[in-house]
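Here we start with a single chain on its own, the form predicted on its own, put down as structure tokens.
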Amino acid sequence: MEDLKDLIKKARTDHILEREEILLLLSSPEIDEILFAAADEVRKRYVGDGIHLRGLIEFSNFCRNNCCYCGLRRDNKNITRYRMDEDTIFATAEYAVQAMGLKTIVLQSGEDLYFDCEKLCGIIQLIKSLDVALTLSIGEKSFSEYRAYKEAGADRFLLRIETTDKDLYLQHDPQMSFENRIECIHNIGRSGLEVGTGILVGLPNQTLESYADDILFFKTIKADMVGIGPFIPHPNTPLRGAIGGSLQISLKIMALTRLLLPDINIPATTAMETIEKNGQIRALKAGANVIMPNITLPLYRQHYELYPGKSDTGYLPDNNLQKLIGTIHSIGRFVAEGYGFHQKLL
């Protein structure tokens, strides 16, 4: 037990841990708490109390891809599919400023091809105009386009890497390119966007050394955000009949990586709260320091199903929102009222 709070001890001072330390403590589950009250202490000094509300538009459910655990593949055939025009878009994200208060919108959809880089380099030019940080997860694109992205005024990029594993990623992500994956998270940095990347935890066959490794790719590729989730089964995917990630082990991933990575943002993301009533607490109490409250309509956030309960998440300009800042407030941790970009610490 002493060696593993020297390990932790050493992560909260030097942010460095060898791959063999980090599976010591992925499999140590007697000093869960002890590394959740590091990593909180490690928050609280570099990024501090403020938490970052980004409202999420969900602005078409369209996908090329056919990943094996995500409700939008292209083979669901019980979805109905959307996609907002440009004027909804920019109507929901005016909301969110004028009436939210929120400081960064977040535009999140399938790989969508119909959304090419002009429309969306001119719906870049309309949401920047409402003088918000602007963060985009589109998926795979060239770097000529991720640099376009942000001449328009994009200021983050989104693309999970969901593991690190070769193996496994191609196993469920079929037809699709690991080093080309790679290729375009470093793209993205290339490009002058923010890098924010993540994984996903509970995948079949998935191993504590894969997340070594994934979070060793964080720390390698200096990522500017990092999102970490439980794996849900979609009953409409080939992994409907598959266990799941567990919070627990999400909630050690993330707090290994702010140990890593202190100065990074972390969101304490909706799939925590959605297999846990205040997951998304635990894992502000454990390292996270942002929230991504959903504002899609509901009209459309309904088809919006990466995995089952995604769309009975979210936030209208109401009570419902009132209550998360409510929350925040009952934790000791305050809304913060910049644009939350990175601020290199280290």
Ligand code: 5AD
The other form holds:
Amino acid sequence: MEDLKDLIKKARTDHILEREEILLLLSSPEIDEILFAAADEVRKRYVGDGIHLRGLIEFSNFCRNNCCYCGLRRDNKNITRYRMDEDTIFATAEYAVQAMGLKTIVLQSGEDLYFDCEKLCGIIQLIKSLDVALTLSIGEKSFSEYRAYKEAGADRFLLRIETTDKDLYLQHDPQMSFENRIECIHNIGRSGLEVGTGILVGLPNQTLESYADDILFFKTIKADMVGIGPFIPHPNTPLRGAIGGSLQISLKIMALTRLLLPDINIPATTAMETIEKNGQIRALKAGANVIMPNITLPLYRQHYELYPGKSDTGYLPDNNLQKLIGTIHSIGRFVAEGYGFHQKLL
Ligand code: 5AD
Ligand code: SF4
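One more: the block was the form predicted on its own; return the form predicted in complex with 5'-deoxyadenosine.
The next block holds the full complex; its first chain is the one shown before.
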């Protein structure tokens, strides 16, 4: 136990751990509370008590990919596909900025080729007229597309690596290329966009060793943001019978990420809240400093089912946002004022 405490002490000051050390911490449940407290202290020291709210708009659930874990996969015929039009996307963003006071909009979709570069750049320019930071989460694109989004005004891009275990990655969508995924993440950074990445936790055959590699990967690529969420089995996918990820191990991976990348943005993810009530609060007390309230209209949101229960969590206009703010205050934190860019302090 003393050895484990020393490791955490070292990580708190140096923000460096070897693969074997990460592995040791991940496989020692007796250290969990000390690890979470350390991540909370590092979070406070580097990014403070402000929580950044990012309004999530799920503007299309069409997807050309077939990830085994995801309810939006193309082989799922049991789903109503939708695309929001430009006016609706803009109206949602406008409400979020002007009525709700949000400082970042996140546009997310499946990999939907209908929204080509020109259409997307038009939407980006419209939303940027609202004086708001803009994040895209729309999948694998070419370098020139990432650059075009940046030039149109986009600020950040989220593309999870999902897992750094290549064999496992390919098991879940044999038609995708692991190398291209890595290349895309590099290209996002090269284009000048902030890089958000992250993983799923608890896929069948995923190992503690691979989580250690994932955490080191975040550090190697100098991620600006890292989102970690437990895998939740979806009934209309091949993984319907799988066990799914646990909140506890997801929080541990998140806390270790905070120790090693002390100044980045880390969301308390919706999947954490979906598998356990208060999952997001626990995350906010173990290293997280961001929440992404879902502002998609219920009409669409009900069909954006990456995993079951997703559309029930998240927060919609006014009442629920007030509830979220109340929760944030109840744990001694506050809603941050700025746009919440990654302030590089290391
Ligand atoms: N459970 C949890 N998260 C999921 N995602 C996709 N399917 C699931 C699921 N069944 C996550 C992926 C993707 C993000 C948008 O949603 O990590 O990157
Ligand atoms: Fe498509 Fe993303 Fe779901 Fe994969 S995880 S099927 S790319 S929406």
